[in-house]
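First, one chain by itself in structure tokens, the form predicted alone.
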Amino acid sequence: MKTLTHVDERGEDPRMVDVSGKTVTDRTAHAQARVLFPRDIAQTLSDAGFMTKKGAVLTVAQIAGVMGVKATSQLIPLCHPLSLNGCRVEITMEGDEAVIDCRVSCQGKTGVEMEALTGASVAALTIYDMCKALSHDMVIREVKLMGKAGGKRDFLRIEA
């Protein structure tokens, strides 16, 4: 049976996992979200190459997600601060929709999908940030965590 660990046996008292017993390895974690634009505001943004009066959207989108992945201990009460290797956010249009990757890396005795997760979520809350002057009709959807490796077991979501 499955438990949570960041809580004591009766659900309450939460607390920081000990991790002092773990094995360093090897970890990565891509997650992703998305950030539907209605079909005129998207037209618009792609004619003025994704550049708004507050700057380069997609560009500081990104900026934005690797210091949400940086503050990922910050922002979530329980998270570990972690010692990354790496961290890359892509963001590419697929029709009327910005699609954000998100991409961590570190050894440690902890996952990063917390990490990518936060990453994609900042970077496409600043999307939204930048695009509201032209439209307050986006949606922020589909923060998943798309797959992560190292640790107790490996996850791959598979999509249709």
Contents of the next structure:
There are 6 protein chains.
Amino acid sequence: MKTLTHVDERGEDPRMVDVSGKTVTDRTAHAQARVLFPRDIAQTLSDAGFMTKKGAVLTVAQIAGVMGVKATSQLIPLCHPLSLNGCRVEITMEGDEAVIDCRVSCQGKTGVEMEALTGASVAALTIYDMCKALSHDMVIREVKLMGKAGGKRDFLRIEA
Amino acid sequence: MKTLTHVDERGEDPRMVDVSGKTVTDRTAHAQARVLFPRDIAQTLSDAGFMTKKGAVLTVAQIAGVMGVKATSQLIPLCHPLSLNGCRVEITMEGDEAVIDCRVSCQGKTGVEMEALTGASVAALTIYDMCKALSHDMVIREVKLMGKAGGKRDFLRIEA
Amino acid sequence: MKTLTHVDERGEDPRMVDVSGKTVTDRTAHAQARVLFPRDIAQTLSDAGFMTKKGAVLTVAQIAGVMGVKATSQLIPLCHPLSLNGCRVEITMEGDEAVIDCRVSCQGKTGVEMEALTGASVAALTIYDMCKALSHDMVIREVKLMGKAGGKRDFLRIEA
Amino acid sequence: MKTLTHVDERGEDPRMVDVSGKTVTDRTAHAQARVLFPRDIAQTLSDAGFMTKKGAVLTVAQIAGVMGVKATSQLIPLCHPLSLNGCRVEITMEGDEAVIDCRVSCQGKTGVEMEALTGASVAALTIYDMCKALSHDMVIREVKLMGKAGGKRDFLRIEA
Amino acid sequence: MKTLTHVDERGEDPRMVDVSGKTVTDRTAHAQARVLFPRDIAQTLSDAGFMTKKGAVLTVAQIAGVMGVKATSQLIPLCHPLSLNGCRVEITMEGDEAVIDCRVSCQGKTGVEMEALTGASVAALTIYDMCKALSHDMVIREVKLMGKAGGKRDFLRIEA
Amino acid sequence: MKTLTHVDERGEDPRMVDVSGKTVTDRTAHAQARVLFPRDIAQTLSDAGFMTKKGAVLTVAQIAGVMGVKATSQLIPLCHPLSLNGCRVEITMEGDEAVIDCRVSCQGKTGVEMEALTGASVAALTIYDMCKALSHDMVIREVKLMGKAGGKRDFLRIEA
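Alternative state: the form predicted together with another copy of the chain, after the form predicted alone:
The complete assembly is shown below, putting the previous chain first.
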């Protein structure tokens, strides 16, 4: 059974937090997204070398992911615009899931975790778009931060 | 145990599929994303009326979701640009999860499921951004299509 | 003496209003912005043929205005994206003021008044940018709708 | 009576002025825009807690303002793209006017006055959009720079 | 010997031409761009299957071309924004040249030749970017319209 | 006679190359594009002072070029986003050709040659757009890098 929390918002103005006082450091972040295919669709895609009538599913998704990383501050309202040092999106199949790993680095005053998460999300959405003629039963099953370094507090996800 | 599928892509050129021959119809789509908070963070946010130092979490996320819907064809490489009739992003709390429902309508030759999925994803990413000073243990747990209508084949997700 | 109204926002979700039921008509809108220069700056600009070290002030502003019109739905969160039939930005000097008239037309289900207002605003901001090396005492004195036609209710501003 | 100045533009090429030789400093700017409502509309909005069928007027405008700040160099043709340290948009009611204060900070070679002015303008346009179903007699009455610091010449507007 | 034409521009305001009176038709356009590689670079790329340390040259270029098509009205100041029916970018090698063919279709009041030319140009620029670690002696040798249909006057390029 | 090279792409993931280890230097680049007009069109344009019904051809193209420079990292998938110090687009007529020179400078870890090439291309495309009502026989005849400085290897094109 579900409970519906009443939401009462007020008080603070939305703001891009001031980072004037923070120091410039080398920062990295790694996010992961997973797209779960129905069993038969995963098989069909695998048999076809992940090629659909729209083209090469995984390559298009990788490129979309990199471009998504660059679009982050335009999509997330209170996210700082920043320069990037590098970005890589890798996609592998684990059983019936496409696993997207997006790694981003920058030299700046704020972290790049939103960039990594956004890149992984856009790559996942693109996989969906490339394959949706086959099925709408695909699910983007998880988007999460795996790790970040270079800021005040590092983070590393521990999974069982 | 996991198996790694070898991916060999070749053959088809990437393309925006030609919809010249399709008829213009009224189309709707509904996508849902879920952001799972650690128990104590959910409590903290609830106590604070979902207000953080960056502002009103859910309202900022709703607006980001609507703007994300409008940015879809710029993010998803082979997605058609199209006009929209309307768009609504609702967010409710179910236990420790923020549930984002994004509904989009248009009159056109292609469906708006990618728009709905993108809007839900951007709203989820924005919730993450608004709350990440509290924890990085949040997870965007699911992004999926709930239903679509008006195209060649309607879709309605059946959940247990 | 000023009174500060307390603002208590809650209730409605932000939404792009659904226009599915509206009919497609030819629509036009006309907005005007005015940039007031300090007297001596107006004279300096006039003497220089409105040419600064950044280039031709008014031409750059006109082009920025047209491009601003096209960016409207990306800037105004709940504004519908739409196709345009035409757009023209004219700028004339009236005394010490640059008067920007932005006219937009489309065939669609929603009006183009936000497009006209945004185009006029962006042109005014561009004039400011082109001239700000001379002075920061310029003021964008007014941005307002002069008229619109083709929707449920026409509008024509009556000025004394 | 009005005089129409003849404009004859020629000579200089439009250019993004070279700032290679300038030093990197902490810079801030503050701009203000004012939206004047007809008396009865101001009352209606106030009674409704500034909530219209499109949602929470002022919150949507604040967020649009922050995103407008980030879009500045894409809107103003000869404006430098730059990183930002922070940004805040506040809106208060003074009588029948919504007063928008947009403050921006960066560390760079150029000032952020265009960013502040653009953010204030986009917030004002968004207020217009959120309320235009009530009236088109609203006027964006003023957009002006209130102050800037950190560059070659500071600026502080003195008002009576 | 070269002659330098004096350019004296004045008179007409820049405008997005009004197409209100034009009829909606099915329109297509085909543009071509050619990237000429130095002989040894063409050989190196061919030997490597057009794979560089940045990834698959031609696939990345194709996708960039399709996204460039969709960005046309944001890049070309007086170009109409429009919906698209389809788009395809093909790249083949002819001797030492990469030949990019970009085909676009829409149903609208204006042609899509600028979209096709922009898509071909962005694909060519992307090939350059993917290969520039090898040489800067590449040249985008030609960007031209090959044909268009559906407007007032069709066009078909005749080449010797 | 032409030979068609078979393209077999695989292996490397597309990536934005990591420049974390590179040093920040002052960098400049100069690119050139040429638009060849049919003889009679060149004459018509020259007689009209390069003014068409869409406005001042060369000024609009210059501004589009500068804005194109700023859009580079959004258009070229694996290009780094970066700050710019300055940008200038000059256009001169040489016989029947419009010659576009785009010069860009930045202080950063990567060069600005893609920015210069993109700016020159967008200016060339804009000239085409401004003049296409006269003829479609125009050709963007060449887009090439003329020089770059400030990186690991400088480049200067030597032409006969």
